[in-house]
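Here you get one chain, nothing else, as structure tokens; it is the form predicted alone.
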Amino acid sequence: MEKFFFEDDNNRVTGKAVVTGKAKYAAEHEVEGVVYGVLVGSTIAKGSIIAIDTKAATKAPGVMKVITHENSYKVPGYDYGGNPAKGLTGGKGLQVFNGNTIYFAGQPIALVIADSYERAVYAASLIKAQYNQDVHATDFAEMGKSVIAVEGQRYKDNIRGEADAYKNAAVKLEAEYIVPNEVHNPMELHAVIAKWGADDKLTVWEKTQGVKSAQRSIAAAFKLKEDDVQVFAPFVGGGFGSALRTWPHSIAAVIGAKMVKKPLKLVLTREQMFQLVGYRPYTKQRIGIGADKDGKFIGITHEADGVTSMYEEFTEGTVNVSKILYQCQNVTTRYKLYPLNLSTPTWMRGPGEATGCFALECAIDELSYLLNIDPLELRLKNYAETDPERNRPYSSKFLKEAYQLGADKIGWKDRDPRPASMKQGEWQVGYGMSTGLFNAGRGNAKASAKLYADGTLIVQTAVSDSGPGTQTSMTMIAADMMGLPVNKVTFEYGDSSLPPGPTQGGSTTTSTLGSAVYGVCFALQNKIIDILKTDGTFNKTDLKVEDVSFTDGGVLLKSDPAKKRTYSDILSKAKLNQLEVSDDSKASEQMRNYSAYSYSVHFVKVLVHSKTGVIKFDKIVATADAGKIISPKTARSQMIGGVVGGIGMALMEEAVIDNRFGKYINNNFADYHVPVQADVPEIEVAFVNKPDPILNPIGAKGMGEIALIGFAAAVSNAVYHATGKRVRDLPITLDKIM
């Protein structure tokens, strides 16, 4: 458990710990007697291992063990005798060291364990494997040709109203859009330390966005009781979705620790990060959209072809945005999945909605020019007042306010709407905008709270923090509820032995965990009221929470503000050292009758050099309807971070495969480009900041995903406005403009 305190209401709880190095990430924990593991990956993309020569590696200095499929510990949760890729306990995922089948280049085939990292790296270089190599499939151009789509009920057409009704519209557009493979590249490499205390006791320090989900996955694999697996993840150096599941390298580390009977540390290389922890999958989309001459949508058809691995079906909601973002009676969606010899994709910030919104929001922009209607006006003409897919009201929706905020700040009405009409010297000027949407959810969580006689409060729950500032927002909720200064509140987290918290993903942490923190503080308030009823302080035996204010470290009677008791006084008089409560928080039953979404609106002004095609940002405005903003500084940082990711998605990021070998050729930070400070202008962020009255008691909705969703489309639309050149395949590079 980690404990850090506020020094300033506006700063992160853990800010000082992070920048001074006090915060420890997965690979930085000091564990006595630790040894080091290095994974060896396959050099082919499809086939099987005929033989694997480990003799030289085994004899290398400091080597303790070399583990392959031939000698690995038999993981109890594996499906031995069946499909080696069936997954843990019959679920999904690659079963490392279970069989000789190769599904993708870089698949782990051996784990070398040595007394130093350098010795393990050297010994790993000595391992040689012989393969029976098959013809692999990694070329996206072969999807639908030699690569056949997966079949099943979830891949059937979804039709609302008339199928492909856009074809009957007075004005219509058909276009194809491509989002390439994009790879999670958090600053912190994926790492794990595994330590067995006995045959049935395991401690793991893991880079994970889900402390409890990692505990469950590892316990299931090794057939252990959940309470016998202790997972620590107090700090996560960026995840973006890559740490939402337990990957094969973590299971390999646990296997290795068990076989050598020592704590084992395993850190992936940057190259292995491209292969082993998921990615945003290549997706080809086709949009057909039609409207009447006044701009009212007649029909939308959204088709998407995505990729997955040969051993697991990974799907995401790419086409769903077209069902729900705008009012349209006739919507047809089709989603096909093609298995390739690559590792399994996973959720990457914004998941399928970021991919889907790129196509939809670009298509709407294109349609606006065909209609000669302002792109913002076209969106407002088709504004959905109720959920068009579920046919029910929203718990809250303030998207129109977000549109207005952004339009005013970017100066939208002052632009010349004609493409390629605005210039600043040799630079062509373009304005673009887009909308983003993501489900606003609330799950189950539990929290405990301890109020001490010295007036300090500790709140506990098993959640990790991959960067959004969860500790800060939870501390602020608790401090506000109990009327305490933030430096009197400690938030303990990152420990699976604490009350179960949510996995940090899908923009639900603040909504879910914030509700639990609110609930446990409310329970604490009631416990304090019970004490005050009996100690005679306010002479009210029917005292209720609503009769008092919790402020300035104590309780004040609203009807007689002169009557006030501090928490220290209350506990001392009751002869208590502390008050302790816990609370289970569950999704609102009332939400069964409502839909809830968070919304973003991105406005950008770009400059495109008329001779070189260089694109640079002049101004970016990001606005959001994300309910009540709990922590303004960290919320702003969330939006800025999403925009920076969107800059990468729009202009830079593409994982390139050499299809001769089925391998990434830009699997490093030199060749896989991500935005740096010079690429990022000042980003203006604005929130509607109106609470959702139904979703949860704190009024907050999610923000992490919408910060990125839609941004790439805004850039593409701005580039078109600047140049008259429409780029439909990301990233938007100089060659595509020139």
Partner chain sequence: MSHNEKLLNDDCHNSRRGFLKKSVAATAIALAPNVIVKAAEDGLDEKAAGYFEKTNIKLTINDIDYSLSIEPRTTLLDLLREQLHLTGSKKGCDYGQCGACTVHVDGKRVLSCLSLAVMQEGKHITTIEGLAKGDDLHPMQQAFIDHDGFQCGYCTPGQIMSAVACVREGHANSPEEVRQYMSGNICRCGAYNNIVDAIIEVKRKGGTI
Given for the second form:
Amino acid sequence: MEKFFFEDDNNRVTGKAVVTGKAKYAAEHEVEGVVYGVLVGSTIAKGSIIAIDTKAATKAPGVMKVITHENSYKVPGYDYGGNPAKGLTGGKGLQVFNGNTIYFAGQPIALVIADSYERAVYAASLIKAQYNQDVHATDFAEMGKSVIAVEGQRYKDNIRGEADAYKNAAVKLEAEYIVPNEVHNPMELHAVIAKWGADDKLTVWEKTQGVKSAQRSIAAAFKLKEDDVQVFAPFVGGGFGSALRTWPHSIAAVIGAKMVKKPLKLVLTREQMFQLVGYRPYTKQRIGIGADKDGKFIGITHEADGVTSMYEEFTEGTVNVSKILYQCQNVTTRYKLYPLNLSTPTWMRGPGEATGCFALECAIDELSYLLNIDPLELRLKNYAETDPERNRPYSSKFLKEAYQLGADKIGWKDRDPRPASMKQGEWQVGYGMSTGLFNAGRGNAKASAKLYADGTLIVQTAVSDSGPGTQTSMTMIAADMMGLPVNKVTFEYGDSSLPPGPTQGGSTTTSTLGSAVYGVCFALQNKIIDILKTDGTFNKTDLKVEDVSFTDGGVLLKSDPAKKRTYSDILSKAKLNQLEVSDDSKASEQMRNYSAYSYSVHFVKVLVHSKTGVIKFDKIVATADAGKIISPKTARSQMIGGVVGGIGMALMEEAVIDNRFGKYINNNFADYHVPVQADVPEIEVAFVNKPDPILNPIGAKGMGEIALIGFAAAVSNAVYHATGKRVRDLPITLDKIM
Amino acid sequence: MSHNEKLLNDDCHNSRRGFLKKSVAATAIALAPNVIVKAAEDGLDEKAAGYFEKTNIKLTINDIDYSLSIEPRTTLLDLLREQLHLTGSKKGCDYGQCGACTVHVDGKRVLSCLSLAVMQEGKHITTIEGLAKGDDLHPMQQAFIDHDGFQCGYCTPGQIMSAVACVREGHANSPEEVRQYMSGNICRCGAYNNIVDAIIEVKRKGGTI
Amino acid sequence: MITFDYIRPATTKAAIDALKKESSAQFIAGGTNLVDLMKHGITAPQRLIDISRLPLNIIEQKGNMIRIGAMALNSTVAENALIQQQLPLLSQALQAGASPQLRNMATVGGNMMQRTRCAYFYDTTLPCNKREPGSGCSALQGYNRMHAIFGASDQCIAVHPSDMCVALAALDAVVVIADSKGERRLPFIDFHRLPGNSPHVDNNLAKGEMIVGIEVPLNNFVKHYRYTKIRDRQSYAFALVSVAAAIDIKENIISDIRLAMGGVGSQTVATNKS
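Alright, leaving the form predicted alone aside, put up the form predicted together with the partner chain.
Time for the whole complex; same chain goes first.
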């Protein structure tokens, strides 16, 4: 196809709804007779509930019900045999109000339901629980000591080539890096409205990155037919991974609605956002990397110790980056997982790859100084032309081009490479860079399309959009395929009853769903061709899609452009009100022989105040090989957004646990700092913007994750260049520099 | 305002709570609906209190006058979102730490989550829903669309209300100044650059905003 | 939050009288801290006395001093022409605090009355001597990188988070306090208390008293002054440490100097030397 070169700088199609305040997020749907639920959390981190005094709460004004493990509706999909956590992995998680065991502080122990929000909040404050408290484990320093790693096949050493070969290299580095617990903290508080209708049909307005996965999870928990659960998420106020799962609070809301026989709204507090919807897990990493004198990598060993909850194993691909980012024969990886009295972590933007790239990309910078080779040159010397782990070609890789773009824009070669050598007044100046990568995948999805006689097109699929602009890019693909202006195309989504779409996560939405939208439009094109074959328009009974252009709201014959028919003409002549098609889109067979990754490169210029250690950004350049850029404006925004997330990760984000109490003590936006306007300089973005010819028909890879992956390493490397001080544990706060 | 002043001097609603605390008083019970009598008999003055402890206030929201009966503990944000269904003002933290709930009270940008609704008696409140004139977007709303000043859109109403005030206050003279005076509005998607561009453009174009 | 009565007296005298009548009553003005504390259940007044509309928002020069009404908004004071000319250090300190929205709500009196932001004070399930005398101090052995360096006791290491107060301490401000009998004046640096054995008492305001204003003597610190605030992000964050500094130079000699530090104690630490 010659299509998909989007020059149009289209605005986000959701714009007007958002800027006028009319966009409805989960808690904002007006549901007749809705009542309010407030969750009460455990004040201890480990033990069991002896008793819960709900008397005062039950008698408080407006209270309709107080639900605890003692009186909860028995969720049919839960396991009631013995230990409620036993044997659970994957999507199930904590079984709310099932048993009296406490696994972490803040674990829901009661749901208070009242007729107004204020009354529910007040009554929740009256709940008093008595516990049998056990000694909890929340101290990361105890991992590998009193806290013992989980056993299992996936925790075995993974050795390619010779084990720990770096040790024999001429030049080598060993260092330890720490990424703390970080919390997604989307601006929208997680919220749900649950309403049971007649015949046990359930409607749920949910903050979710996947309306289909939410539908499946809730249906499974309550043993309902999937079609009897309808999940709506027309607007999702950010997620970054926190809304990938259906969490216990949503199940609690459905239980509550069932028990009071009224629609129930439940909104988490910001504190609860730290405890109940996942986090990026603390990970301690050790990198051993060795090279010959010319800088050729001899071996990389990457070890990571991650954390999980006591009731579920959550693992991520932290150490995998060392297997695939550079050409190196000998790679050893070790991944250990330690269960603590915390809730289960989950994927947070860039997930394990962001954690892993922080360590690897800092280590490479450190090694470059030992070798006295420019850090960028060192990366190019070890550039992987084919996938070193799976020994197969890439479907596309334009990382070199991304390096070049970024190096030129930041002025990389003009810097003085010596540490602590550059100054601007009282500020020390430092340049740093890093690489990020993330798997570029394509999953299955279904979309349907309806072309109407008035020349408008509706494309439908059950996906949700937490901010990247999926609605906009899908609208653009459909408009481009059918030769329609964007305002004639409506992309309907955010409703689980639509054809099944993907969960928005893992940087695969555009690839997966874009392919489905492409596919359904292609099917629509063929259907139009079928009509044109027989209706005599072009006098060609063997007419093919390739013979025509879909443009200007209709079809024209390439061999005779004067022959043109609008969709309105075609449909009215065929006496049709609409043409409807649907398409199942699946990953291509061809991809079995290829590997596909998206790449980012971050260059930063930092200023470090020589007396106070305050760090400011002077310039940030973010470049990427994300395949074809479908929607340039929203893609640039997503890239900038990833950098802002990276600024938080690099300089300020850390969910601090006081191990005496096993609790977070900075669980709010005043103490858990995320970047504000004043922290963010102008960020320059550049895309290589070359289509991947194999991964999918639209040429796009992914970019949500790579926008952030590697950024924190670039900052740490720049701070070293500015000051000569290496900070290996995030966040890089000023006290670590002074 | 005369209504206000009257209210100021009107002490009769002030002591309702104290009155209720002695709610076994026969007169109260005689006058009260059954449910309250039951509550009082159970010694549940808290429960009965709810029926009495609403206060009547008048205020203007987006040029519409409202007469409301609210509990003094209701915040302006919860009043807007839960009772008036004006959900454009967002709850992001509920403690004045994020700016998502920013509205204008008598022309000043404030945080509605830390404002008690009862204290807004007689005041003029503008929310994001009141910014456009019919179908005509406010220039700041249009600039946010044109510059892609949001991603998920949740912080956007607060950002826009704050941005309009930022220009009106005269604090939008440079990107640096905008960054300082817009730092009370957190955007987790990271649309900050684009928000600055939108505000600078509105400022540059001038006119009454 | 519990339910409470709300009253809005028309005069300062009526407000002070109302405070006396109900033992658990509290004044509310901007509400930026009090509403927050009430939501957390840290304080639970049964009556709120709204003083935000009292005629106490005047900023004026009176003889050789500038008087700022207690109900003047932080943003109003910061942007006031007289303040910017005569007390630029105060304006700068105010601008460094909180966010524009909060500065539009917070009053001068409320800023002084705000309580510590210590995380342990805010978590009502944990021991805190300031919140619950005798329960212990969780911060002493806890997460305390933002806590007191000066003037702490073994009972409490919380800091007062104000920026405004640092400038006021440096500028020899005086607090004007009223009760039902009349007014008294207290040097600003004596307003807040060190924790000692009673960390739950933040300041020397007696029961039944109201801050009605601040008086700042005119000074020569209008050219050489600086409020510097070091924090974990560039705006909208409490100080790790802040410094208000001002000097008066006459004929190339420093004739007067002021230095005060914030974010390091329950009081502003001032070392004022003439």
